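Just the one chain here, laid out as structure tokens, in the form predicted alone.
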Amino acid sequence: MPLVTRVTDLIGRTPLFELATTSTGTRLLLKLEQFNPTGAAKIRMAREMVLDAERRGLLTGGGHIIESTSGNTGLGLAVVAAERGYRFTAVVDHHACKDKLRAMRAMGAELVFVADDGDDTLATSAREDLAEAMAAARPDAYFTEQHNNDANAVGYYAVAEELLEDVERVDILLSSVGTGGSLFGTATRLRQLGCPARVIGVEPVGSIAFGGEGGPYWQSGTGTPPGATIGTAVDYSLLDEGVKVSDIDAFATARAVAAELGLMIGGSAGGSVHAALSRLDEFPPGSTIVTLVCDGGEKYLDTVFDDAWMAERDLLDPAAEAEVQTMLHRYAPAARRAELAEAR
């Protein structure tokens, strides 16, 4: 890696990890976006939204960035704002991971909460309304509005380019849908490069992007809760299938992957991996399936990986974790199976 002078120069070229293979040659690859600065994919689109605003004259020297965030977008914007000399205000709720909030503060962000201490419900709609109102009241402010910002998806075009440098093709792109930028931005660029993939979106049970009345859920940074507006970054014209995964299955998968492989992935990534593993034999033989792991599990040590927190919310399910471990053993790539056999 060359010598760099900015943190954002470290964005990209994240590794691919082969999680699972079948006897028919189908394989599940994880794009490990936690190897970006801030440990998340969203710094890609945070940078692109700011650069786009600068190009269009919406952000000028000493300006003020405002965004509603559950954490990872805010972390990315905090880095970009620090580098480029902007003030950054993150409108947040207590549903967000505490370590993400602490990290934003450490990088100079101002945090404005829409709920009182102790209220850890997801408040996406209230956050967005407040962020928009705050930006409208400040002449030097720009509301990046990640859910409805075309630059969001463009920020992930490089993911597609990186994938095609590492593999011959991507047959199925299966990943969680929050704002939609990572999945649909990557899918758009794959098509532009002559590699149209089947696109499968994953959201929590309780999210409304793929239909249904919805309800509460604990997966962070993904889905569209009831009362929130589905943003324009969710491109239904590219979506081949939308599936829902429960909090229990998503979190059990993240915990099982950590225990079996030493790989820490976030809860929403656990949902995507569960969706892929549970139907791996259904995909055409020889398929290459890619899941975008949008962040790592280290940010969720107080939640997903904390037995007490899980038990208090009736999310702890050893049987579900054991089922995922069984699938990980069944589909272990040959090299890993050989290592396990030798260890025994």
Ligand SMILES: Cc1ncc(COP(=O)(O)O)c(C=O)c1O
The other form holds:
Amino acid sequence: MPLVTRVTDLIGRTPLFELATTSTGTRLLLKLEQFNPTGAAKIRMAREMVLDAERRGLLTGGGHIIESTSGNTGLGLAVVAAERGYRFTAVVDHHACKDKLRAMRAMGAELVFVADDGDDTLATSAREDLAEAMAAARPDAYFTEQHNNDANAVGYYAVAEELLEDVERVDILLSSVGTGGSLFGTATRLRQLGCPARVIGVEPVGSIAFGGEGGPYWQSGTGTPPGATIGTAVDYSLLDEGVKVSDIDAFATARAVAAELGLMIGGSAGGSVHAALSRLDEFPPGSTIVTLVCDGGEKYLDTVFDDAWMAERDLLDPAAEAEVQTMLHRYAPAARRAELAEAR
Ligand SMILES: Cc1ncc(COP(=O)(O)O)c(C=O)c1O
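Please move on to the form predicted in complex with the ligand, as the form predicted alone is already shown.
The next block holds the full complex; its first chain is the one shown before.
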């Protein structure tokens, strides 16, 4: 690892973790994107959106970046803005996890809330409208508009390149869809590199990108709430299948993975891992399945990993956690199984 002088030089080359294997040689690999600065995948696209705007002359020295964010994009933009001398305003709601908001502030971002304290509704649509209006009113401002920005997906091309450095091929790419940038950007580049993986998108029950009834959900950063527009970064032409995961299953999975393996993954990754584990045996024998872990669990100590917060929202479900634990044992890779047997 060479010495670096910028935080953004630390983006990428995230590890691959083998979570599960079947007797038919199918394996589930997690791309641990929490190893990026800010602890999330989204700094990849934040950097790309800013570099793209600079290349196109839309952002110049001392300019002002504005974005609507559930937190992780804002964290990435805060880093890039600090490094490159921009002012950054994040338009946020109280559905966002508090540590993401606090960390954005720590890195110099200005936060503008679309709702009053105590209103923790997910307000994607209101956030986007306000960000757009604010940018239109300020001549030096640029709205990065992650949902409709091609640079979002391009920011993840390196994920595909890194994957193919680590494994021969990816048969199935299964991951959560918010803006769609991470899943479809990775899938696009895999295809360009001659590895056309089957693409399975995951969204929370209540999210509307894959049809069905809309409603509230607690999974953070992922999904499209009712009333929000689905942006161009959701590339339906690449999507083979869209599946939905409940908050209970997503959070039970994040908690079980933490308790069983000491690996903290966020709630959206919990949803993807649940979707993958529960149908691992249905995939063709010998498949390599990759899930992007968009962020780590440390950001959710006050929510997903807080029993009181979970219980207040009827999300605590020991039976669901036990079910995930059973799957983790059943599919434990041989090396982990041997270690466990030795420890017992
Ligand atoms: C925790 C988390 N999971 C999933 C996603 C969805 O990623 P994408 O917007 O690339 O679809 C995001 C995006 O903000 C996120 O922060």
